[in-house]
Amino acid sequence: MELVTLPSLMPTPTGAFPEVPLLALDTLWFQVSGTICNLRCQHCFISCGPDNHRLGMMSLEQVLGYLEEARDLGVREYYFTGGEPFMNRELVPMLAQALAQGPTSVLTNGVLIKAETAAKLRGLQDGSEYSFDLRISMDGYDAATNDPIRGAGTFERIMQGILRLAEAGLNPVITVTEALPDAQTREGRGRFLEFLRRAGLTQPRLKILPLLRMGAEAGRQRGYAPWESLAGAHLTEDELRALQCSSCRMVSAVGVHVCPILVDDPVGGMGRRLKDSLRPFALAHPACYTCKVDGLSCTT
């Protein structure tokens, strides 16, 4: 896919929303378990849970179809998420197919990772010429900070998954949101890294994400305020290029979405095929404000 040349950017009229062209389709996301998850996290921006079937599981056949289209469009890397992706029984062969085409990552809560699962994942890494990453989500360095957000007993179960990956020779990225009050501070980050070292990760990797005030999080704390909007904003060329929707798309069992954040919102729908989504997107959703102001990137 050829890069799009940005037009000369003029100030956006008051009340209108800036549009982001798809400059290059570099990254493709797969919502392989839809909104189905084994946990019910209090800050989940799409309110995933065991009984949330608004978006269903993707099949291996669907994933293969999008991978073929992605290859033709020049996609460079792949991400698999949910819900909880390991609830999809076809995840491992899906990952194997993606790793035949490019660098691949999985976003998971880690609870379902058993020793045999970790061994299979290590085999995928060893069998591909491309990089393979796993991202484990948690929200505290002990049960007292994590479990109120992710559920009773989840801290210990998440740590077991992390350690099983480490024992298999894999070094997952640990993802923490600002639900942990000091996550963005230098002291808080240092404390978390030290906790991970003590837990057995010799070279810990940590990613901090802002909260998206939608879904379950809107009920836990608050939703977006009227002023949290990009209406009337003027974005420079560099600012447009920094937004993930300028270079990525998300696919699910029901079609193509503009990004991982708006996968369960009608405003994010862009058609059935990737070729249908190669068009600009208006930054009219409040979550777009978070992406712009906080520099949110879902990629590793």
Given for the second form:
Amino acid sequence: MELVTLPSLMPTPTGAFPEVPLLALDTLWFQVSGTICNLRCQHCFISCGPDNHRLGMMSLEQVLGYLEEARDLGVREYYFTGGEPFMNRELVPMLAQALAQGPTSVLTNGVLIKAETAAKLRGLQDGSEYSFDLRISMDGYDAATNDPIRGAGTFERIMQGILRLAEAGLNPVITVTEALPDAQTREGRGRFLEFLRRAGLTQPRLKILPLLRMGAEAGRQRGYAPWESLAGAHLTEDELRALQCSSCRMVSAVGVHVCPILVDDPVGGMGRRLKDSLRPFALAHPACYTCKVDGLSCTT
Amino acid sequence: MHDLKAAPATLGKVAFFGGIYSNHLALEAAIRLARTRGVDAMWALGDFGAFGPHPDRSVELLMEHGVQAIQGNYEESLSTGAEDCHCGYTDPRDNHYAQISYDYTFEHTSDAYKRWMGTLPKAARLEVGGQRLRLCHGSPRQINEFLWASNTPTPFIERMLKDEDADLVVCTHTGIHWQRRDADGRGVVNVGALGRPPNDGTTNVWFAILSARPGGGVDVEFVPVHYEHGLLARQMAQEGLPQEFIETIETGWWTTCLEILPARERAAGRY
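Okay, that one was the form predicted alone. Can I see the form predicted in complex with its partner chain too?
The next block holds the full complex; its first chain is the one shown before.
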């Protein structure tokens, strides 16, 4: 349990929210499966699940349209996420097109990756001159720590997905949130890497993500408090550059969003086309506090 | 100081040295090679120190042989007294070894050389074969940005060239040499590094020679440098540098600062 008495004494900041210009559109995210997911993780910041259709699937046509616009704008890299992106039946042709014009990553829970899928993904990797990355999320190195957050039986299924990728010659990045206490210490991260090595990943790669106190996570622990705000804050040039909203945009079935986090909140809406979205964004959402203070970056 | 707005020097054949990382033995061998190839000029693109022993020796070689130079993140940090190298790593494991390397280099670089580093420009322009070259350490927009072959796609390069009003960006910082150019020869040339092998299991290191073609345009040649790597390893051991760094010099496989590698470059190495 967290102590809430101390933070509650923190003063609520006041003043204007700092504005972040889009310095360069380097990273484009695709919310290809919207909020639709085969799992219902307890810490999901957009409460994805099998029955959450607030944001729907993107069509291949939509993705190709944005890729064309991105090529003209000189985008450097592409990320595909959801929901669970492998629930979108057109994911593989989407990835093939993205990989023809830049490095591409997919963020997945790994549960739907069968041997046949892994073979197709290997084909995508071999067919591109650019890097292709799979990123698999899990929340512990056994069922006892992982399953309470991701769902009963998911640990086994995630591990199967990871091993199928490894057998196909792909080396996924494993993503862990700070819901796992070990993710917060150097020794703990060392233990996790050793676990992955023993599981069969010869070059284990690990990314730790802070939790966002919104969506399902707000109910699991707590939501943002009034003091978790960037009102009145002044950001240096380096701090602006470090924020992902200075270099990325997210697209979904309904249009362009400022970043991969504010995809389910009207405040993050930036228009229909990428060219509409190249304007500054005010850091008025409490999640912006996490990006600034914890240095969150959704890219690998 | 080199002024980016001034008319660039027009040259026929130029050698470019990437990160030297205090590998003074490789630098000496590379300068010799470049001279036998008849270059008009030699340029060092920053990161003279790091990783290897006796950082002042590399600086002295640059000065003695008239190698022109721009700053890398190391020179920027050393000359401003920064507490770390600003290498641009994001993983704690990468930063752990980067700090060992920087602390050693900071301690063993003389104050006069640190001041000299502070006088170097961060960018320069040249003209070779009618092409406008934009020299930088990491990328034109950021001294510590990593331009790897597998994550620097053509549309991004086209935007960079347009922003920079250039035909060729010549850079280093990653430690692995590569080029991506269009049919007109416009694009990016990453000249690699003299400091350590490119994570390929060989012990030689690399630099690049850019030459004007008789009819216009630029030829890019990556030149392997064989040097006394065993002697460098012994000097590193005498200086108490980490065994992990020595292993890379002896085997050609990177053992540290691996987390920053994109998937494709990572998969090509041993670790």
